[in-house]
Amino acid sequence: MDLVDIFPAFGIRIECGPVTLRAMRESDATRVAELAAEGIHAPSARPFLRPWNLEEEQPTTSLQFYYRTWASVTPESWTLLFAVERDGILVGAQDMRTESFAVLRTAETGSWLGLAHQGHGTGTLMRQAILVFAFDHLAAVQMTSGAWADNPSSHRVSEKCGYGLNGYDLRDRQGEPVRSDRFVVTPGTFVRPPYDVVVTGLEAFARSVGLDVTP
């Protein structure tokens, strides 16, 4: 018995040209750690809640993270986690959360790239692949998105992808109020990637969080 076996959403993985996405595992800690530790942003930019790629116990606390994620895994609440590569290298992660997705077919998304990875489009592909997987695959109706007002890179992604604003939150940030802007794409805006997508693992990952869908 492989470990896919027990545990489907390991085997997902969504290929979009040169970018794929894969389910992420234990093994891909250390590396997500080493592409944190080089750079996400700016010195003078701050587009989490907390500065959690800066902090020095980040690769602990990203690896609890992703065991906690993985353990709370039921068909009324998940997250998947993946880690993404470009031609090969790993360049970022990007996740998918939601509750109720049975009733609802709505769900979250977030994501984020080694800084010496971006401005080659690959934010934009990734976020582009993730939707083509939660509609065509999973029959999301709508998908949502959420990025502080001083991120235009998550916002220019977010245009580039068919979403539109759909309000905004006040929220403490490192003890400053900032405003963090909602948006949603629907299947009708969203704008696709040039590239097919091809998705595996689909089915067993279905049916372990009780979905009936048609591959």
Ligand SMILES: CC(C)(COP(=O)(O)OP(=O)(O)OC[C@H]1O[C@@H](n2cnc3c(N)ncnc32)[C@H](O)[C@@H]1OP(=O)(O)O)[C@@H](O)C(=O)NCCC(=O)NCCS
Second form
Amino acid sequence: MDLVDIFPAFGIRIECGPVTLRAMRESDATRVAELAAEGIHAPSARPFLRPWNLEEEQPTTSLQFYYRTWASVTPESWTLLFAVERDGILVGAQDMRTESFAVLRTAETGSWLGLAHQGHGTGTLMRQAILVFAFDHLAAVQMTSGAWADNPSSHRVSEKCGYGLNGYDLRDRQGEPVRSDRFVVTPGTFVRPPYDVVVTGLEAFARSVGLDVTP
Ligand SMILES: CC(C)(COP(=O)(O)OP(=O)(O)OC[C@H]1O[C@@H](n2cnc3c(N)ncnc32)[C@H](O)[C@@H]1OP(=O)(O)O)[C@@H](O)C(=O)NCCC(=O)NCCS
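Given the form predicted on its own above, what does the protein look like in the form predicted in complex with the ligand?
Whole complex next, starting from this chain.
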């Protein structure tokens, strides 16, 4: 038996032209630490709730986050963690998190890329890849994303993928009140990627969280 037979989320793979989303694994934590050390954003920018990638404990806290996320997968509430590869090299991460998906068919995504890998269209392709996965393979009816008002590249990626603004929250970002914009995309507004998307390993995962998917 392989680990993926016990934990099917480890078997999901989404290929979209030069970009591949494959399940994050424990051994990826070292490459994530390298990317974080090389920079994910300018030191003054704040794309996340806290600057986790600038913290000395990042390798430990990221690994603990992965373990917590894997340990918390249930049919009612699950998060998929993907390592993002461009031309076979790990360049960032994409996640998809949801509650009551079988009923609501909606999920939220989040993502980041190492600084050196930004601005080449990878952020758009990885978002389009996960949206094809959600809409075509998991029958999602909408997908959401959020970004601070001062994160123009994330806003632009959402816009390019066909999201519309869906309100905002005022949130405490390290002691500052900052607007966090909410975006939503549906199958009708989604701007699809210029590549076919190939998904493998979904059926066993879907069964494990109580979803009925036909290949
Ligand atoms: C957000 C992120 C994933 C996008 O990935 P990416 O590979 O850079 O995105 P793409 O290259 O596909 O597209 C970026 C778009 O933003 C635009 N953009 C970048 N900086 C911009 C700025 N300052 N003002 C306006 N537009 C900007 C680019 O021109 C591009 O749009 P275009 O294709 O119309 O020219 C990446 O920048 C990242 O990881 N940032 C740091 C972490 C982060 O912000 N994560 C998201 C948290 S919500």
